[in-house]
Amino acid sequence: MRTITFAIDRFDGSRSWTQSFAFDHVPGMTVLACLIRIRETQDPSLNFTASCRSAICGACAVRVNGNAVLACDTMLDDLLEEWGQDTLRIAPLGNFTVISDLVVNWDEKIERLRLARPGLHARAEFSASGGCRQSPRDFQAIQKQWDCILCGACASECNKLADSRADFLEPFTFTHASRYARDSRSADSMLHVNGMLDNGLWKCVHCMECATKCPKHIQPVEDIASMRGMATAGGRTDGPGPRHAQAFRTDLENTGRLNEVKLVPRTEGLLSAATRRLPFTLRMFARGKLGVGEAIHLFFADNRPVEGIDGLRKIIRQRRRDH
């Protein structure tokens, strides 16, 4: 009989440790079924959360070998094949405060979710008619965002949150804001966008972890991009984020290539770039990573358009019309 081992991160409120539990392999078990079996047959003090067992409630999300999964929707056999080993590390979600073992605190996350203003403020004509009907096409534009079950997998793996929670929200919060901002029945889309602008909308680092880890295949990174477009269309173009996007697009439209040396002053302004980036630039010179001649060449790089620039410009114009 094959023996499987779960090395589970434990926490009792003051002390952390890792405890291993071995059990006989049974084909067809989920990670949640294994956790339940461990608690029922080996250690009743093991804490984790679960409810629906149908990938609907999102309560059972944990980390397996450093990757967030829904325990009820993840087959043990798939993990054993993926990792090629019979020992798996089970841990609570990342970027959350741990309460006990695999149980994390959602209170702070729910309070931060309120910043998305998650509720529909319907246009006046809907109030007058007493209903909020919308076409199937309009609903399909936001249907995927409605699938979010607040499992926390995206937040667990977000690299920006890992760096700092002070100036960035959980990816699922951006998804909920986008859902209401893009709703055809909404009276004020910018109500939701503005809240995100003040809380890190332009600080996503595009690591794509939120998209790859979501069990419902939602892509918060796309919701962030969509609201950035809505913000700029609504006149919210001040700040390094919008300026960086505009400089990026200008370079692509003009020549089809980026001039990264010029990108920084266009984004931050000449004075800020000169003062904030000068120490870094001097360190590059000192360590031989950048020569004076190379720097001059990069700044005055060949500005002739790349071959096929007309096709690229056509794509940019089409995207501009679509949005």
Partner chain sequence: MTRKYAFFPGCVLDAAAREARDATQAVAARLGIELVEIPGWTCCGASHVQDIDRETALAANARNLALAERMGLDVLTACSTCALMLRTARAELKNGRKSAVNEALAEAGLEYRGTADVTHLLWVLADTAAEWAPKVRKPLSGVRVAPFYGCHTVRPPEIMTHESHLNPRSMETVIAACGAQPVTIPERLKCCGFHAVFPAESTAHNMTASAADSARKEGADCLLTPCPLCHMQLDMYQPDARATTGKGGDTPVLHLAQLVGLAVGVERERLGLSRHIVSPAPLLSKC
Contents of the next structure:
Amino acid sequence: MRTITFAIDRFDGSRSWTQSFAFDHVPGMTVLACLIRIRETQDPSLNFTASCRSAICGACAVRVNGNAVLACDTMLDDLLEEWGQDTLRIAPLGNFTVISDLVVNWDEKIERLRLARPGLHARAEFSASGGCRQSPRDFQAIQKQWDCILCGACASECNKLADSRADFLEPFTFTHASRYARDSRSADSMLHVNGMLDNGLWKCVHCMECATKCPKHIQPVEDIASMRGMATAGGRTDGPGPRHAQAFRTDLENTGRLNEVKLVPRTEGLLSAATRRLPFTLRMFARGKLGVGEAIHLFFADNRPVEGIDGLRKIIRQRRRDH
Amino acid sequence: MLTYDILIVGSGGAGLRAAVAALKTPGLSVAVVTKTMPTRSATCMAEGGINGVLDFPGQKDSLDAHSFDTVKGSDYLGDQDAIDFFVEKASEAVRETDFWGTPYSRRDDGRVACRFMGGHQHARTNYSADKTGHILLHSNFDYALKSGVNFLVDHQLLGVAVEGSGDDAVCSGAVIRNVRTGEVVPVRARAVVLATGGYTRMFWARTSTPYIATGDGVGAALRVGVAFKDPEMVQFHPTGVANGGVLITEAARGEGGYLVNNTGQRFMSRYAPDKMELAPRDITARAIETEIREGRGYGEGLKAHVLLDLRHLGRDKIIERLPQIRHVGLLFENLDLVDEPIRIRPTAHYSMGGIDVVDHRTMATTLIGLFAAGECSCVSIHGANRLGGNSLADAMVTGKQAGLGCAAYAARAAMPGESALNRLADEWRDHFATATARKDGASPTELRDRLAEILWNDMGIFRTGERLAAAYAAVGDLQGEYATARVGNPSPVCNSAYTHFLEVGNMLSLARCSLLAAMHRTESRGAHTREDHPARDDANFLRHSLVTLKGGEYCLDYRPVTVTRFKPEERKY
Amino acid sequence: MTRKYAFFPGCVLDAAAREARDATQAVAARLGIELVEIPGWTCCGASHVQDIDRETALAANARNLALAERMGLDVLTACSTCALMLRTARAELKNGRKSAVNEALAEAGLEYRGTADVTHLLWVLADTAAEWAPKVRKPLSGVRVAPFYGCHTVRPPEIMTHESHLNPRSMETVIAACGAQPVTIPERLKCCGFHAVFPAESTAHNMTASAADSARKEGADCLLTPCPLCHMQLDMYQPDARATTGKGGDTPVLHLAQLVGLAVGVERERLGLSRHIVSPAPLLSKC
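For comparison with the form predicted on its own, produce the structure of the form predicted in complex with the partner chain.
Whole complex next, starting from this chain.
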């Protein structure tokens, strides 16, 4: 009989340890079914949460070998094949405070969710007694974001949160802000975007873990991107993030390619580039990463436009007209 | 002592809606107690939609029609004054939630989209794709955050406190347990709303509902003398996955799936030759159970089943139209519906019965200061059988009314005293110490599984007086074993074993109530099918069962159903 | 068997990471992979243009792909972000955007058909490792290499479909084919910080320092990355990261093509190893 081992990260409020639970392999079990079997046949003190067991309530997300999964929606056999081993490490979600074993604390997350200003502030023509009107297309534009089940998987491996929770939010919070900001029924999209701007909208490192881990295939990173676009279009262009993005766009339109020498002054301002970044720049010169003459040329002139730049400009203009 | 004006227990659709409604009264402090993170409740599992007649020019539907369909669906056990009120408020609820941000599917002209559901004369089930419950729960949660609702997450209800006695008795709050720390916390409140969900988890091995639907609120109400109304009324959905009872939605049959017995026959031809697999839920559920009982199913005991075969629909149609159902097959039965039929059997789905509510406008119970809403409450709107789409409407309407009702009461009620709360808290502290100290005794999960088997066999789709009586006694024995059962974990920190220990105790108690009422309802009505009394008996049973707990004894009483416009007639479709 | 690709260098290989371009082209030539640069290719948007102007980014990448199609070749890039941006554009075009974008491309006499695949130098090297391993002239035995995949090399898996995003092996395959020894560090599949180095500088520095420090602690001679943006971050910013965190500072970072170049005997001067901020000299003495 094939034996499977779950090495589970345990925590009883003060003490941490890893405990291995071995059980007979039965084909077709979910990770949740395995956890329940361990709790009911081996150790009733094992703590985890689960509710609907059909991937809609979001209660049972845990980490397997360091990666978040929804336990009820993940087949053990798939994991065994993926990892090529019969021992799996089971741990609570990352970037959460652990209460015990696989149980994490949602209090802090709920409070941070309020920053998205969830709840619709409907346009003036709508009322509680008459409801709203919305086209099927406008409904579809926000439908995916509403699939969020608040399981926390997107936050678990978020690289930015792992570094610091102080200046960034859980990816699902951005998704929540985005679903109201992009709702055609909303009176003021920026109400939701502004709270995100103040809480790290431009600090996403683009590690793509949120989009990879969401069991509902939502892409919070794309919601962040769309709100960056809304913020910029709404005139919130201050700060290194939006200036950096605009520098890229400017270069794409002007010459087709990035001017790395101008990127820093455009992003941070000339003064910062000339002072704070000076050691960096000198290193670049010293190691031959950048030639001095080349730098002067790129700074005062620019890259030579790419072959067919006129065509590119026509294409971009047509897309702007069309959109 | 921790004190609020209003304490709401439960954070599903009804609890959240109640909290938001209560906060409309300025100056009241409101807290929502929930044993899990707020969005884990059964509300999120509802798929079909929320009923509500939205008036527009030229339509044939009306509030009266919705009322009549609900009354008829209830097999005339629903209270007609309450149902009239309900359908009016349901219509408002759809527009209100739309205004709050619930993203409903839309028609081309921008109105909320609606679909037909079984038992309705008109299409009035408003929906958001196939996840209306999820959408409603989350938009209510978002709106609760917007409204400033405070949550006490990871807190389990232990009991409701009653200050004073006799006519002076008032609810003075609740005692809850901080699951994270084990601390037993008395919470004083002018008003308490129980919104803890249904009790179908008593059928543990065969139910579509979430693990947390263990009837905690009904149990707490029962312990302070509030009646459990119509506890025998449990709805069975015909197609649950054989392994555990997760729902396979009606879409599987709607798209043309076959129900097949062990001879390969589409047996519905013998029960509903015209409609075949598309017959109403109760008829289909009974047909499946009949096949199994008469030896034409597969497997034995709790594992018995028939097959749902979709293969003839072809790979493309299954992948395109029924992706969720295919996914369920993969998760629970480890098979691909494209290649193999899936094992199915009816599954316990919804609790029509619940905490006895005596005022459908305020959702007040017989205990002053105690209110109830959602699936844990019983007005009764659904009577002996709930119609599809009425459960989400129930959560929204009764939640709102309870919020408004408790706020109006709390605004004028005095803050109750603390003595009963302190006494109750001490009792629960002792209980934890005593129960977790036991090293031997029965395992609560084993008692739970035995309860589920007894209920499935004897209080399932077909019932007889003899088997119900035997089951009533058997569950009494289980309660005896439970009194000395072990918890298995002495730690106060996040002791989920103790959480479940208490849930099992509740379920045993609620099961006895259900068995008692089922035993004495010697008729067949709605979901309650008595083989020894196959006819409906309006002369004797046009009344609600009311089970109370007095000095450890389960007592049964009755109250007449309110009949106004619709005289009982035979329920035919 | 010769392989021929439409080469998309990307802006960084054209500037700060010119050594990666040189190494890539030298290794390709040595292994019989023909790289023909796409004439008139433009910046992929690097996720930054996508943030504020999705349409412009999509149109520019559709143009890049259409130019490659005109050459009748699949696209190869040696930058993970370029690969992700081009493949994402491809997915968007496939999922309903093709005809609208083609109206714009028509103004420049171009058409996107969807015939050209987009691959990564890493994937080609890993898939053909058994073919070129015999060409290794100087097996890098004793050299300990910590692979740093970079986020966009493997995520999101719907777009970066080449291998398991949870348990990828391509870097290890290439390292082993070079005769070197792969060393696993906790940051193997983590972010270098590049895409937020300006708005979230301390985070980026922490990430960089952490990877450099882990590599050192695990006894690796260098970090190895298939992405020039990861390289910029891990190499160019390593002194700054050290200054703010006190960690890292002396861990050399090699481009994937440089390691392979060393193994298959490309002349060192053609690999641009002197252009690194953190000197790889100690490592080179072992090769």
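Numbering follows the first chain given and starts at 1. For clarity, a rigid core is taken as the largest C-alpha set superposing within 1.5 Å between two forms. The structure presented is a predicted model; accordingly, all values stated were derived computationally and were not measured.
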Classify residue 284 as shifted (yes) or not shifted (no) between the two forms, where shifted means its C-alpha moves by 2 Å or more with the rigid core superposed. yes
Once the two forms are fit on the core, has residue 10 moved its CA by at least 2 Å between the two forms? no
How much does the C-alpha of residue 309 shift between the two forms, in angstrom, given a rigid core superposition? 3.6
